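Coming up is one lone chain in structure tokens, specifically the form predicted alone.
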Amino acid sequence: MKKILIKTKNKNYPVFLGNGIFSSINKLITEHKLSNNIFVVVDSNLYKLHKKSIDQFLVNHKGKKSLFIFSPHEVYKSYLSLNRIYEQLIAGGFNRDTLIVAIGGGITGDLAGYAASTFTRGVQLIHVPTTLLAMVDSSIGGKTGINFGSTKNIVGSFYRPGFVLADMNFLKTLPRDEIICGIGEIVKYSFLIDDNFFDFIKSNLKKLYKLEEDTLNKVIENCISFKGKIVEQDELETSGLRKILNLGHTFAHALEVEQEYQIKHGQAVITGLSCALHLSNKLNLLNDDLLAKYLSLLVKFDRDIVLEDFETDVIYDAMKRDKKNKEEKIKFVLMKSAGSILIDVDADKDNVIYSIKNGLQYFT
């Protein structure tokens, strides 16, 4: 079992990575002196596939316990689901001495994490990410949140878990589109880290699709370690450094809204990265040769990500509601090269529309 320590000003917490380590969860809860009263929020699809191991975790747990089964779709990452969690917590007699355990992907983790940060003004939390996307990205860094209306992640908090437990055995039951979602975030990290990591991802893409163990271990560890270092330096997004993690996401979140969440987040990230590359090139930040090099990886997903149609103006309007905007201006994260990232870049509407059309052309 690999241990990666995430250090922040207020709290350090470990990320455990390995195969078959979920069976150690009760032991880890005890070792970290967390509450014995557990409230488990679990992805309904995952629960069907891994009911035996999750039920065994609950049977082996000696304290108070309650199970909340949640449908992992963006439309349910809302106040309605949050209220259902509060209702079940209160009905079950849970108080401040509660540990919320989030078992699932990014949507489950966001919802359960926000519930933990607000119930009785904060209870303990651990994340058990079960998707590739959640392991490499969303379970790390302490962001929680829900959607409000048609605006994604506009309500939320920063809230640190007691620990994160990433058991790669859960990945074996992932459908192909969920694997692609995780690879989408991995591709983002290949742009953030450097050209060597980009070249490694491009050369080993087939192994990632097949969840080849050694490759997967190396990639997940690299992504967690990189994000951990960014979070350590700018946990609450005060210096601006953490914004680089949103590369491609301004476009991606807006496309998710325009597509009424019929496209998964990681797939939207891939298309958003394509748009961000085109905008970087249009603003003369990224030269033509590097644009072609980086696009050569993204276009490999053109058969797995297919948009029936899209409305450019609707995407642009959704981007204007992005929470990273300032003074009513859309702020972009763009790049000069892998590892050389720019934040808070302005672009006029014509250039943004250009980048949407050109970035999404490969996926229609």
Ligand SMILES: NC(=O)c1ccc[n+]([C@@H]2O[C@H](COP(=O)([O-])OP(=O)(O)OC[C@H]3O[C@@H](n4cnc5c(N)ncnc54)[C@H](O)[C@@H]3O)[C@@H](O)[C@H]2O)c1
Contents of the next structure:
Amino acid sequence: MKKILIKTKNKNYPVFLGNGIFSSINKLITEHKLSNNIFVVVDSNLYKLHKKSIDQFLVNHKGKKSLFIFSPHEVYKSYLSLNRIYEQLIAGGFNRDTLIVAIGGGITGDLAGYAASTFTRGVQLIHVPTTLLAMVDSSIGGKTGINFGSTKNIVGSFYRPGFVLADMNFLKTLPRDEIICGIGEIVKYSFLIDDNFFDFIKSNLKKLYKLEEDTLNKVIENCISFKGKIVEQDELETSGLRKILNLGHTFAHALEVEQEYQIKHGQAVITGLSCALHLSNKLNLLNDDLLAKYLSLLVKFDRDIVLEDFETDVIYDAMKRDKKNKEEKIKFVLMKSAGSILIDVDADKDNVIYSIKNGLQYFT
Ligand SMILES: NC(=O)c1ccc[n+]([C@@H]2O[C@H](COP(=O)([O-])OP(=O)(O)OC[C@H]3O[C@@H](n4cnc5c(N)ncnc54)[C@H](O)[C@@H]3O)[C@@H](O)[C@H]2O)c1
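Mind giving me the form predicted in complex with the named molecule, seeing as the form predicted alone was just shown?
Every component of the complex follows; first up is the chain already shown.
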């Protein structure tokens, strides 16, 4: 089992990565002196697929326990599910001495994490990410949150877990489109890190699809370590550094809203990266050769991500509601090259519309 330590100002927490390590969860809870009163939030699909090991965890757990199962959809990453969690916590007699265990993808982690940060002004939390996307991204860095109306992640908190346990065994049941979603965030990291990592991802894409163990191990560890380092320097997104992690996401979130969440987050990220590359090029930040080089990886997803239709103006309007905007201006994360990232870039509406049209053209 690998251990990657995330060091923040007030608290360090480990991320455990390995195969078959979920069976050690009770031992890790004890070792980390976490509460024995556990409230487990799990998504219904995952529970069906991994019932045996999750039930085993609960049977072996000696303290108080309660299981909350919900349907993992963006629509349910909302105050409605949150209310149900609070109701079950209160009905079960849970108080401040509670450990919420989030087992699932990013939706579960964001929802359960937000519940943990607010119930009795904060109870303990651990993340057990079970999608590739959640392992490389959403379980790391302490952002929690829910959607409200048509605005994504508009209500939330920064909340550190006691630990993160990423067991790659869970990934064996992950459907292909969810693997693509995880690869979407991995491609984002490759743009953020450097050309070497980008080249590695491009030449090992097939192995990633097949979840080939060594490749997967290396890639997940690199992504966690990279995000960990960014979070260590700018945990609360105050210095600006952490904003680089939003590369492609201003477009992606708006597309998710415009598509009424019929497109998955990780797929939207791939299309959003394409739009961000086009905008970077249009603003003369990224040269034509590099644009072609980086697009050559994104277009490989053209058969897996097919938008029936999209309305550019609706996407643009959704972008204007993005919580990262300042003074009513949309702020973009753009790039000069892999590893050379710019934040808070302004762009005219015409250029943004141009980038949406050009960025999405491969996925229609
Ligand atoms: N907090 C953050 O920093 C952060 C970062 C990135 C994304 N996010 C959020 O994460 C969410 C997306 O996360 P996601 O892609 O993991 O989505 P998800 O939680 O919806 O999971 C995707 C699907 O995979 C299924 N699933 C989960 N684990 C499985 C497994 N092992 N085998 C088979 N099926 C499995 C789920 O039931 C679901 O249908 C979005 O809401 C996004 O906003 C948050």
